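As a starting point, one isolated chain is supplied in structure tokens, in the form predicted alone.
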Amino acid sequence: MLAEKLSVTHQLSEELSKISGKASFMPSSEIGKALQYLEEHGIPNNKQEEYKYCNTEAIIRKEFKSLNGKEIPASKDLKNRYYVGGAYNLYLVNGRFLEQQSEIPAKTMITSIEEVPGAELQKHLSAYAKSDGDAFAALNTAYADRGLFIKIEAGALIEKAIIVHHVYTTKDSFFFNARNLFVIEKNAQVRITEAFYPATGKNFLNNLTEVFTGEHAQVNHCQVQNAGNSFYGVDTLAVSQNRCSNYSHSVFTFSGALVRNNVAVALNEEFSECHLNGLTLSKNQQVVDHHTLVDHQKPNCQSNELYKGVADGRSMLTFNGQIFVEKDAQKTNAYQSSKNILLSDDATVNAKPELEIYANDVKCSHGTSTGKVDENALFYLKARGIGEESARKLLLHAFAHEVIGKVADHDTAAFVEILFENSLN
């Protein structure tokens, strides 16, 4: 049984070794731990609780038997196709940073992760995402050969948003591991939006981003996932927060055959605050998994989570949110909410909020609801002359607006509104 379980892992590792090799920027000790973890645990399947509704082993076995894909050179007109006025535009093609076509603001260091000085990497890399805690984090640690590094200097106020355009130009089956590191130093403020555009070929992106927020730093981080129906991906986000820092993350998922989002936030010092928001519109046979973990380690910290989903067709949407309150984390405020709408009798929503509390002076709550469009509200709108389809869309827009309204960058919010509207059609 063990040999059968590991067969997919061994095959995948051999294929990845051919096309990428080991990550030269990763510490050898981390690579060793990662490979050992993969050897012992393999790629997750639906027999593991955390991947119960997301059988990644079966998908890789079926869709990525041979990684014979190729990277196609990027066109030179990226700015004509992907550009946001009034923002700093960064371009990544197949996870590789194109510095010459990108706009880099002052008081920052933005480059390919392979070009980052070793001392900077040693301080942060693999400090927040453990290489021996999850198979895809381990896979990324062992084989990542590309990625983006963003450093915002202490005290810097980046007034315009930074837009990271993720463009994919591949052919056939392509599996790649991208490793990103965002360091926001003390008293810095920044808005970062990552936009994932439709892929040209069949891709599996194993993307891992570590975020460090220094004391009093303020970070608004948004991910817009719309990479197309031939895209498969696992996105891992590991965040470490220092004293009085504020980190807000919003993820919007509109397409992708398989999208798995792992978000882990550690509130390491007092008076830190995090906000996690998500909006998903799934359809056809799409599988979307959101897994969050908020670890309250110190007193006087606050976290808020709001995830909303609209499931249509035969899609499967999952939200699993975990909140840990450590014994020293007194005066914690932690709130979590998952709300979902089913547009089809064949769609499935799985919601599993979890609280684990070891402190006695806290305010924590969680709740979840799943149902169809409110028939009373629908009747009310129809009675006032609004057609049924328009009334239904109006109610869905109202449902989504609470999450979209939390986006700090107006251009990103407008972009999300358009994608949501298009996805409803």
Given for the second form:
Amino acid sequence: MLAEKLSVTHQLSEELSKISGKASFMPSSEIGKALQYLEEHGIPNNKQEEYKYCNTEAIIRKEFKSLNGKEIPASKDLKNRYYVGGAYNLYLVNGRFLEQQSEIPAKTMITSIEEVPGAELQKHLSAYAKSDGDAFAALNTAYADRGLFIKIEAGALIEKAIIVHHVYTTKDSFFFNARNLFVIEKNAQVRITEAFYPATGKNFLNNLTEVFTGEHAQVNHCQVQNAGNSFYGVDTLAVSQNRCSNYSHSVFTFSGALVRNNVAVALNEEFSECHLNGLTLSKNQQVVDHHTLVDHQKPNCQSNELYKGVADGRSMLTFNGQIFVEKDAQKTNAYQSSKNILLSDDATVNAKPELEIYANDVKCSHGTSTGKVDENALFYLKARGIGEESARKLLLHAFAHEVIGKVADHDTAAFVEILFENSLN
Amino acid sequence: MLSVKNLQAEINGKKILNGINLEVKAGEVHAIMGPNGSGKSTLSAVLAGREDYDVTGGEVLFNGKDLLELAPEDRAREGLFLAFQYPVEIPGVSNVNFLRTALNEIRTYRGQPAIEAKEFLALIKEKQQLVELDAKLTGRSVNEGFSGGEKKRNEIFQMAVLNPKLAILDETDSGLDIDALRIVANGVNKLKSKDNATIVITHYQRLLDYIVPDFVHILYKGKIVRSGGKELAFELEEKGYDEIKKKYDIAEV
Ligand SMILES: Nc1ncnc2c1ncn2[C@@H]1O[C@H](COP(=O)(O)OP(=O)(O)OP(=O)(O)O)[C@@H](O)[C@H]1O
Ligand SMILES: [Mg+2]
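Okay, that one was the form predicted alone. Can I see the form predicted together with the partner chain too?
Next comes the full complex, this chain leading.
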């Protein structure tokens, strides 16, 4: 078993070395740890509990055996195609930051990760996502050669949203390792939305973002995943929160042949709050797998999770939500809810909460539900003259709205509404 | 307007309607009374097109059309309205959006253009006043967190906006306080015309003081066992169903 996994891993490593080489900005000690992890564990397949519903090894073996793809330069008119008025628009093509075309707000430092001075990186890079905890984090550490760095300076209030437009233009099979770092210094406030647009070519994106929120920082972070059906991706998000900070994350998944999201938040200091939301609409043969981990390390923190999904066709949708409340973390409030609607008999939903609570004075609750569209509500709408199609849509909209309504940035919410509407058709 | 002949229906193999006959003409008000479980809601659900029930016999004509052939939404578009005994809560769908969608789908079916935003708002406002529905409620999600009485009033509000030809009110009076009862009845009366008809299902003669029926029918074990004028309701109020039950149960043996 391991031998097979390792041969896939070796082949991938070999191919990746050809196209990307080793990460120039990554300390060699981290790369060493990462390579060793890969050597010992390989790329996970469905025999690993954590990847039970998401056989990445098989995908790589079948679809990304040789990485013969080419990056195609993006057209010059990105601004005409992707632009949000009243926001700061940033452009990344194939994970590389286009500084010239981007709008960079004052009191920030935004640049490609390879260009960040070592001193800035040192404190945070690989501090929140362990290089030897997961194969994709390890791969990323070993081979990332691009990515975005955002620093919001202490006390800066960025009034307009920052919209990161992720554009992928490739030919044939390509495998990206992109590494991003967002540092929100103390007392800063920002809204960051990342939109992943339908890609050309067949891509595997191993995207890893580390986020640090300083004391009293407030961050609204959205990811809109709509990279199309020849897209495969593992997105890892590792967040570390200092005292009194508030981090909200919403992920919207509308397309992708395989989408695996690993979201991990560490509440390292007291009085912090984190909100994790998700809305997925999966269809056809799509596999979407959300794993979240909220680690309450210190007292008086709050976490709130709401993941909703609509699964159609033969798609498989997974939500696995871990909450740790460590011994020290008294007065924790942790809530988690996962609600799903099955639109077809062939679709599958796996929803699994995993709570581990070692403190005694805590409030925790979790709930999951999976069912069909509410027949009573459907009949009620029809009895008022609303046709089957629109009645279903109305109900699904209502279902989705609970999540979309949590997005702080109006433009993002409107964008997501439209994508949701289109995906329903 | 509505002609029900020997209608029979069952659910999960259990027979509930045992041959209903009912003729309703434009301009008429019919009351249907009967003990719990006699099949009143089943009759209204079957007429509205609830798919859980199997119609095993009989026929229903609605303005000359075979009602049982139509999808529930088309029945509504043809002008049938059911005020539910238990209105459904639909979180996330606003009352206003719901009504606009319903109204426009009905209009499209009838070959009319979508209603202008201004006209719609005026309509909503007018009907809201008619049933004295708190304006705040119309902005909220359909029935979500409404009190029992508010839900019933919302049913009549929807009826007022959609202006049906035949309205079936399934125990719209239960759960209403005296004032609300008067308001709802008043609303129904104002909407009454020589071109439309109403079927009120109720347990209480009280409602019929406000909405005066032309006919009263008693439903028992899935059959209309007696019909009469409004005085039948008084008789029931006084004597209860015992006599009817006895008589019918004996006849059954
Ligand atoms: N899904 C179902 N499965 C089995 N029996 C059902 C179902 N729905 C209704 N029934 C039965 O059908 C009968 C008629 O019910 P119905 O709701 O029509 O009565 P009703 O006259 O409206 O009573 P009430 O006055 O209490 O509102 C009852 O005995 C009820 O239990
Ligand atoms: Mg009933």
